[in-house]
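We begin with a single chain expressed as structure tokens, specifically the form predicted alone.
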Amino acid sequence: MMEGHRHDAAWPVSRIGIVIKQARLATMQRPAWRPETLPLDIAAAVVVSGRSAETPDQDSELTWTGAVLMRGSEVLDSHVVKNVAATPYIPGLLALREGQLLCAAITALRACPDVLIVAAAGRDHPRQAGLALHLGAVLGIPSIGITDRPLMAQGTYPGPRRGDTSTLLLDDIEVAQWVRTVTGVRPLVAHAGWCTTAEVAAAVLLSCTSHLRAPQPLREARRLARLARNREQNPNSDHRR
């Protein structure tokens, strides 16, 4: 199991104890951090769904969540639970759904990422505390989010070159960034998450980019998690190709 940094095992269960926690986050110092070397150690974990499980509440749904490690295009280890997301989603509380499943993957990964990319909001929530500024300062690892568009901020379109940004605000404030990572595509946001801010997460976006629009970890850690899902449901299907 991943090493030297904490998990907090008593995860919020009910919506007023996610909201009491979000409020408790949101005043809380934060230091920022900033990559000293490079490449970095980034960990993602993305949870992906599956059938109904068998149980009596109907909102319950199986899901598998993947979780990688990679240095530069090199994946350093990777891993996938599979487990039962309780509660469906709920706008403004999507770590009540997915936290705990999330934490269970990346605290299974052998190693410590420098930091962590989350594929939800940060401090562009109307707490100002998503779930990706929720999971890192759970896990105490500095974290990012990356999601298609703003929860909350507002803020133009950046240039349409690869490496073209733009400030999203909400009251005033800079919380995410729209980032073209590929010239020419529909930008990515990138939100400041914990211990980060808007710029060092798109630069951590854009650093782990190329030639596709979404962020290798991410898509590593989504494409495990579908095979893992797809074998399980359909055993007798070629994964291979």
Contents of the next structure:
Amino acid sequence: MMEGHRHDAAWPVSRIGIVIKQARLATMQRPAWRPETLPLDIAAAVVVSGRSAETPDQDSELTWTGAVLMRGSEVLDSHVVKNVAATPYIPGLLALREGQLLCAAITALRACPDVLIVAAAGRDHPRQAGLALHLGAVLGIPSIGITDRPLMAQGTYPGPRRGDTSTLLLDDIEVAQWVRTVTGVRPLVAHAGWCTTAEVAAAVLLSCTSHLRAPQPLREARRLARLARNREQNPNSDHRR
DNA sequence: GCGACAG
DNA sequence: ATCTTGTCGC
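Condition change, the form predicted alone to the form predicted together with the DNA:
Up next: the whole complex, starting with the chain shown before.
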């Protein structure tokens, strides 16, 4: 951990099929990564969108991508990059819109994390390679995905207490888990990603969550991205929180 | 009637 | 994601 970063990594828009094959290989041939030294160095990145002055009727053309690197509750590095999205959001093709943005934001971090958290699906995907898995494969970093609900996988809700989990299956394979991060609050989905299992994804999620539902690194990345957007798009209002 | 495939 | 409305805890 904390070694130099691969700044040569680029988003292979035209080679998603190769990434999918790699994903299948990783599942069968690569040893699944699991946490060893604690606390983990966790990176998270997330895209928030805004209104473009040029095309106010087209929704969400401008984007702000926040990226953070955290060790425990300590923020080691963070930044936000503004962009124009290449495509609109298309369900199932999130990687087309956000892949390049997240890839650039993460590689701009000064150090390499142990694991990457992305607000997207992993192996729970029509082609077994959602954006969270794509990013990990391209960057060579173990990755997990976190979403509000599964994309295709099926499973029942877990018990009501923090730490309770349940299996989400796609074609009889466990691709994700429901995870109760706060007692009595709607659970999140922890997705198996690049070199990670659903079980590891759930453990990583629980390791960086406490009294709030969402994982701290993702919250921080989103907070910074929204702050940057709001300062630019609503210069009059205050932006506390 | 609306949405039903991540954000 | 973003927006709106409702509920809950401090």
